[in-house]
Each structure stands twice: as structure tokens, then as C-alpha cells.
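Next comes just one chain, in C-alpha cells: the form predicted on its own.
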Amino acid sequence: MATDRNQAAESDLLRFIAAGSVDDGKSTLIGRLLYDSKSIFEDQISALENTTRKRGQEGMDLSLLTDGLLAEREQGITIDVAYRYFATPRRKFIIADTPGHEQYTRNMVTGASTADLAIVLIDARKGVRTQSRRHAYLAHLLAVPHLVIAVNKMDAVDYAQPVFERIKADFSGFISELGARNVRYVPISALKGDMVVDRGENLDWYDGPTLLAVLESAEVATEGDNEAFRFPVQLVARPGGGRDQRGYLGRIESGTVAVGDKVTVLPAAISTSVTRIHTHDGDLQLASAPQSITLELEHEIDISRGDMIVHAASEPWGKSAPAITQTLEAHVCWLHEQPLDRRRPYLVKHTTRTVNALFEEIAYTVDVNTLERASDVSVLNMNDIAHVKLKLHRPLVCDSYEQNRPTGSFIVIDPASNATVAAGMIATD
């Protein structure tokens, strides 16, 4: 572990989404990473070609590898989201496959949550489509940090250069009018397998790196690297059993957090300092994203479940407070199928803290297709995204989603079924 808080950790892990619209190739694409980066085993390949035979086609049918349900295999589509594994010698993946039709919103939402990197295919037949920017919203909504727009299927326009410019040049007008950043474009066929892994002999006007290598070479931001340290207790023990130090149990969701340092218990406003730092592995100087540890800090202090211990603002790090609030404005994408009753309390989960709640204002909902925001709406239904402004019972310690994603994004709980029906991203100030 770095000894210096402001080391960022180099990760190796990258989770990276594919999306785009039905038949555009995310599956035979993820297959042909899989296959081409030698990351399936021989009988895996053996059972893919028997497969392909049994459904009347020739060779081998790459998007069988994603596409693992029978109820997909018989439809010919991708109907929920499939994660895959694989890794190559400078780095290992976390591969989500979405579905691209539009009900199936709510499932591009839960596979981009915790993505570094977004795959948006559009075939180069059909030019940039509807679903296409949809998904590239929603990835921008999520503050996915890379976006790649990969133009599939080159090798049925003749692997022709004009055909990928032009789609180039139409989609970063809807790019910019987002405001996305770190964008690149790659020409590629899936099915052939120019630039996906090798480059290929069809692709030689383009100069610039395949699909993997830009996997490969994508920065990766670590909970650690932001230094607004964010600790919301889980659980609250005396390790030893006995009478011992009272100690803190939880996740640190981001930064780092230094035996000496100052700190502050949220919503109190309680100050003191870090004494000891501890793991099942032995006690630690210095903790960082996304550790589990104990704390034990110099004052006995009234903390509970669902409290936050963040930096003081004395410290040089500790500037960035999170907001203490009971009235959340945020961006919510709504899950289930039982449509919003405004006229009941919710359960929001936040952190290790769940208070009841009541949606208090539909600002707008927002057309995933066209962008065009509606107000006057009274009701979410499944796969709806829209603007709201929570009540809660109790404060949160939050912060916007923009700033820092794990704190500030929660989860809407029906208290009848336990069901999970909506998932929100706290909205900047």
C-alpha cells in the first residue's frame, strides 16, 4: 500500500460497459475480445462451434459467449444485462453487456453505474440511431469517465474511411451539446475482428490505436484518489469484547484517512482525532478507497449506524464538507414495474443509512431518445429518468453525484415489498 496519500493507486481492473442498438454487435464484439485476448478455454470453443452448427450457421457464432440465457439464444438478442471476465498481461476487465432496446433502460443504468468506461456501438450501415444517443446520454448521466464510440460492422460499407467520418462528425455534435469529455471513435468489425484486438489488413487510413489498446490505456480513477475522505460507519463495536476502545466498522467510499489526522463525525459536527486504524491483517498507519477497517478515535463520541466520519476542515484535505440535508434534488431512473405512488413514504438507502421519505416534487422527466424534458408529470413508470426533490425524515450527509459518486448516489426501497424501485444520483447544487 502507497504511503504517500496523494499516490494514486494504479489499477489494474477496468469495468467497462457495451451498449448500442439491437443487432449493432455488442455480443459478437465482447466475443471477439474474448476470443482474439485467448481468454476462453478449448472446450468452451468446441461447445461455441456445436452450437453455431445446431442453429444452421457456418464458423462460430462469437455473440453465444455473452449471450448466455436460452430464452436469448432462441430469440437471437440480448435481454438482460451478462458480465463477462477476462484479462490480458497489462490488465484485467469487468465486461457488462446491456440490452439496447429501449424498455430495457433500467438495465443500462444498473451495468453503467459502476463503469469506467462506456462502449457505444453503432453500425456503420445505419449511421447514428436513436438508441445510439440515448445510451451515450445516459452514460454521461452516470458520469461514466471514458466514452468510446465504436463504429461496428465497417467490413459490410467496404471498411470505407467517408463512412466513418461522416458518423464521426453527426455524433460529436451531440456529444458536445452534452458536454461529454474523453471521447475517442474507433473503426471496427466485430465480425471480422479488425481493430478490436489486432488491426487487421482493412483498416489501414486509420492511424490511431485498436479497441483493446484503448481498454488497455484508459486512466482509471481509484475511490482513493479523491481526497475528500468519506467513512460511513457501519457498525459500532468494542473489538476486543471487553471494555476496551470503542471502535468504528465500515467501508472508506473514498480518500484516505491517516492515524493522527483530524477529523469530524457528520451530522453532530463532532470533532476529535484518529488513534488507531486496524484490520482482521493487523493495524495500519494509513488507510485508503475502498478499505475495510476500524477506526477508534481519542474521544468517546455518540456514533451510530449510518454516520459519517469525514476529514476536519483544518486539515488541507478536509475543505470539500459534504452537505448535511433533509430535501435531496436528484436524478432518478425508476426500476420497477409498480409505478410511483406519491402519496406514500419510501425508504431511501444511502450509504449505510435508510430513512423514509416522501417524493415531494417531479420536476421534469427526461426522453431518453430525444432529450427533451416534460414537467407537469405526476407519476414514474418503469425505465423513466426523471428530476425530483426528495423530504426526508432524516438528514443525510451527502454529497452531489458529480463530486463523488458513492456518496452521492442512494437507493428508493418499497417499505411493502422491500423491493428496490428506484435508483438516484444526487444532483449538484
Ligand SMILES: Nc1nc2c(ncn2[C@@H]2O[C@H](COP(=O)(O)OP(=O)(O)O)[C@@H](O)[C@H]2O)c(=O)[nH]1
Second form
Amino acid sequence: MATDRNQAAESDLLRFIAAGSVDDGKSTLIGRLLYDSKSIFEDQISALENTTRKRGQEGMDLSLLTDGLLAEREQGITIDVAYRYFATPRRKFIIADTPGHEQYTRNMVTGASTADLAIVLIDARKGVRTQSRRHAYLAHLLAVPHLVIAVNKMDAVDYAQPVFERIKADFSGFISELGARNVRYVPISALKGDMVVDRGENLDWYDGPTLLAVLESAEVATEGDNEAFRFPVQLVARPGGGRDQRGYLGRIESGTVAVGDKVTVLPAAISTSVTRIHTHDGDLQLASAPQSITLELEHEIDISRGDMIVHAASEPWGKSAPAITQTLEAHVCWLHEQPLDRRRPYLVKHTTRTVNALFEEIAYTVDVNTLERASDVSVLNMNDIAHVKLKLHRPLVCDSYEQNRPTGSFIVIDPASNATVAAGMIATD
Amino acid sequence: MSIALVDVNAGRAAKRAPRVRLSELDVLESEAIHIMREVAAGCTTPALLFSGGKDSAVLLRLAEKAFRPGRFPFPLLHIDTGHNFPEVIEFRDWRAKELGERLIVRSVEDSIASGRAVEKPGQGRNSLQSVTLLDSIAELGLDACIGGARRDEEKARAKERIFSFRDSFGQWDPKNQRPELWDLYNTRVHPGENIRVFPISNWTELDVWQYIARENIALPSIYFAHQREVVRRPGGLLPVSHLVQPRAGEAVETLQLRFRTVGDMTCTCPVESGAATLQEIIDETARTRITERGATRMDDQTSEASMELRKKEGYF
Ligand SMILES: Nc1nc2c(ncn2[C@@H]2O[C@H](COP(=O)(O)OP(=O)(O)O)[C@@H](O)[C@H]2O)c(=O)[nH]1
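Rather than the form predicted on its own that you just supplied, could I have the structure of the form predicted in complex with this ligand?
Shown next: the complete complex, the earlier chain at its head.
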């Protein structure tokens, strides 16, 4: 079906997160994007009109589109991250919709971990607030490649250009302090629809793209563009079962590999070369992130899950070797109600390798509202962001998070409860 | 796999490494393969839930992509309501045999006969599947069940993790889910607990149909337009069968239609459609203005939160 394939290839995928404090208009904005891009179905519209009417209002409250579960409505709260999907002829979008209450840091970190773009909402009437800085900081910490500052509720300030310009000037100092690149400002009214999907007639002084146009055109840097080849082994297929050679199953996390390439297996540091790249659809000469493949190698080497195959240093793109280390310096976000207990070992899951780890040192925590650092901290509570030093029972093969999101990130699991208690981003040393 | 190469001919001296450009479907496919392999590596006794429907037919193709030429590291498990379309059961058995993989069938009828599940008149059996599923999980000692649910289906699904943890009662607690970051999945459970794994969480209905067309995946015939006798009930059309007979005063109509989902025959409604080929179904899906479940599942219309309530009881 060659034609379908081409159709699919033209529109790619953008994952984004919308961040805002309660009442900044995040639900209305997501509802607006879904509605104006005609991603809402008739049965959803009639349900929406019904619910709006039941609540004694007129028309259709778009914020109800993302209204959550029974458990949430009963308790008047929103839980956690919800994922929503819509498509335009240009692109498919996945929105990580995170609610704006106290557990915000935890949820936003979760949603931002896979995002290509973050929208930070600012209420035009209120201007830049502490939370706006927090949201931009978290997006930057998670290395979300694009940041869009959407100044919402422009209708409530008579669509006045000076209001927008003042907010932009207020915020850009902070943004450059962060060192964030790829930042854009868009004035919008989620309620009336101006500059979201359609330009509207009220913001003629703004000549930039609509919010949707920004979403449609933001360049998605896949890890395939990162030239360092990283292949964590997921599974080993033994000879037999239709195979006469050992195969190493996994997904390319970054870079590209070709048949004949010289590679090194880490952490053992044994060199060999790629003899075959196998998939169910046939053999390939070349494969790139994020393809799932099976590699066959020239030499019989003892390789197991958790090992990483990278280019040998002699290859043109093999210069940036990953670190092999038993200590990690990292930013972590504590995600669990039960605080960190430094006496106990935890499990660190990094790529396909899981090792025992001790939190040896908490260098400092970061106040996400002021960005001030506090040292002399001995415990981490839910939503805390800290710079820590971990001691590992066995070595990890890793890059810094800044260089490589997939090989620079890890989660921390409590072996007693099996809960995921923290998320980590490996620091550049 | 799409095979548009960038810079290949520029060779190894090029400033930028050559790379393969992937389409959106390729990316979704690779994500699903990665997820299945994480299940194989991290779980001890997984199973793949195979209903004979289109989403689970896609799962089987993804399992082939993940594990062939080896065997699947899990059996296929069907929770049979006893209210299935005969075409679907026939397809299920044919496909399992074609793959040469083990198919385990557990039936809701048995749960009803043994008194474990009680039928509620007029409500269909989709929700009773939970009882049989939980019993099967205990019987077979499963620690993971791979399912074909998608987040775009329903709002309770939108909050679902890819690796969705269930306690020892099989319950889903939306307030107490494990955070899921990057592609680092936590597969650990204590004995008696289990995980539901949804490799196609991020696919939409349209993605599924495009993938079926691209991969030429066989499906039960009822997904394609055909003539069938139906009665009109509040909530939708219902196919006439030994389970659904016209009530007094109801007219039986013969219409051209197809099913968008397959489930319990007594509450799964077909839509009127002339789409007889995959391409026609794709076009129709791209144009359609009604959600998959809104159009076809009477049980999901019962209350605004039907799916959420069923999931808390252990539903997929
Ligand atoms: N005037 C105006 N009000 C808005 C706009 N967007 C949202 N609101 C209102 O702000 C309130 C909070 O919106 P909501 O979307 O629920 O905020 P959330 O808590 O961030 O999801 C609601 O009363 C909205 O109608 C806007 O563009 N202009």
C-alpha cells in the first residue's frame, strides 16, 4: 500500500504539554484546539452541551471537554496526567494534559519527559507570576526542545498590545537566565478563539503565527538526528527457533547503524562489527533511532540485557563515547508521598539496565518558585527537585541528559513497595 | 517501515550521518515493539489478550515483529463472553492456528454457571468479562496481560498508563498510578498483583486502520460492509441473532452496514456503511463525526462513567 505509506510519512508526530496554574485557561485552550481543529465528535459535542446546560450555563463550555473521571468530579479535583490526541492535515499531536494543583511538579515532570514542546500559559490580566517561572524552569530542566509562552485572556485586556509586550519583556530576562532556546510568545484568547487555530480579528497588531501554526511547524528533533549511536540490549535471541546466530533485540535510542560498522559492547568494552540488521520485514543495510531491530555481530561475545552497543571510536560518529560509571550526579524529582530514606538502597532503572543504588549525597534542592538553592538538606519529599550523588552497585553506561535524553534519564524504584519514587536526569560533569 | 533515506549517497565522508526517516506509523510501531520486548524481559508469566477484534489483530502483528523468527514469549488468552459473533470466533481460531501459538480460552458462561458471575438482564456481558479475566489471571498465575486498549477511546482510558498496575484484587486505582516517564517502564509487581500493558496506547482509530491496510492484516468479515438484519433500539441498531429477537411491534430491517468494534452481540451496534475495503474504511474513519464507542457500545452509554467503573472492577 505505497500510497498510504506516503500519506503517513508526510504528517509526523508532535508531543506537547500545556502548563498553567489553576484558572489560567488550560482546559479551555485544549478544548479550543480540539474543537477548532474539528477533532471533536458529534456525540462529544452533544454530551458537552448537555453538561453545560445541567450546570445552568448556556452554549458549550469547552473546558468541560477535558473534564475528568467520576472520582475527580466527586472530589472536585483532577488527577494526574491525561493524554489526548488530535490531528490536522499537517501533523498528529499528543497532548499530555497535566492538572495545575499542588502535585504539579510531579505531574509536569512526567508529562514533560516525553514532550517535544511545552506551552506555558500566562493570564494577561495577572502577568508573569511565580508559577509561570516554575513551569518554564521545569520544561527547561526536562530539556523540552521548544517553549511557547501563550499569553491568554487577551480579550479581557481589550486585546491591548502593550499588555502583551510588557509580559514578554518581563519574562524574557528570566528565560535568558535559564538559557532556554527556541522560545516564542503568542497572544491568544482561548475563550474567544483568537490566534489559537484561527487568527480572529482582534489581534491585528500581532504578525507572528497562530498557536496551532507554531505547533504544526515546530521541528521535531528525533534522536535519529543525534549522531551518537546508542543501542541498549533488551533481549538476546539464542540460536535455534529459526535462528542460527545470536541476535540482540532492542531499540536504537539515538544515531544510526549500518551493516559493517565497527561497534563496541559496553561496559565490557569488547569490539566487533555488525554483520546483520534484522527485522520481521526483512534485513536492512541501515537503521536509525527510534527503530526496533535485531542486531547480529561478527564475534560470539557474552552479551546480555542491559549491555549497550555503541560505535567504536574508529568510526566517524564514534567519537562521543558514553561514560561508564559507578557514581552518578543527577537532578532528581521526587515523585512519591513517602520521602527518601537515605539508609535504604533503591533500584535505578536506566535504559534496559537496573542496578542497586544508594543516595550518597544531596548537594542541594532547588526551590522551583524562586530557583534558589538550599543545601544542608537530608530528606527529599514529593515534588522536590534536588541535585544528588548516587553510588551504584554495578556500572551504568550513560550520557548526560542534556546530550541524550534516552541514555541520560533514569527512574528510581523502591524495591520494598515497587513504586516508582523518583525521576533522574544525569548531569554534565 | 518507510525507507526514505537522507544523505545516503553522500557516504561516510558527509558532515552529517546518513539516517532513516520514519513515518508516524513506523514510530508508533517501534514503540509498541519496544513495549512488548520490555514485557518479555521484565515479566515472568505474561499473556496477550486476543479477542479476535481489530486492535488485538494489530497486537498479534506487533508480536510477530517483536519476536519472530522466535516463538511468542506468551500464550494468547481469550475471555469468551459466549455472546460473540460466530465470524469472530472462527477468525480467532484460524489466526491462532496460522501463527502456531497457544490459545487459551476461558469463558464467561463457566463463570456464570459456577455462580462467580451474575448476569444482569439487558446489560450485556462485557462487564462480566472482568470476573472471568481475574479468575484466569489467578488460575494461570499471570503477572502481565497485554491488551489492545487505546487512550483515544474513552476518557478513563486517557488517564491510563502504558504499564498499568493492578492490585491483588485486580483493581485500577486512578489516584494511585505509577508515574511513567520517558520510555522507562516499571514492570515490578509483588506476587498476586499484575500489570495490564497497552502497547498501542498512543494509536488512534485511524492509525489502527492505516496500519491494518499497510500490513495487510486479516480481520473478521463483520468489519466490512455487508447486509444484515437489524432492529432499531434506543441507543442504536442491534443485529438480529439467536440472542436478539425482535420485540413485539419491532420491525426487522435489512441494511448495508459494518461493525466498528466487535464485542457482545447483544449490545454492539453496527453503523450503516458501504465501506467494503480497507481504503474505504480509512476514508470513512477520517470523515466520521462520532466516536468509536459512542457509536457502537450501548454499555458505554449507560452512564457517563461506565468505563471508569468497569475498569475499577478489573476490566481491561
Ligand atoms: N476572558 C477569558 N476567560 C478565559 C479565557 N480562557 C479561559 N477563561 C476562563 O478562565 C476560567 C478558567 O478556565 P479553565 O480553562 O477552566 O482553566 P484551567 O484551570 O487552567 O484549566 C474559566 O472561567 C474560563 O472561562 C480567555 O481566553 N479569556
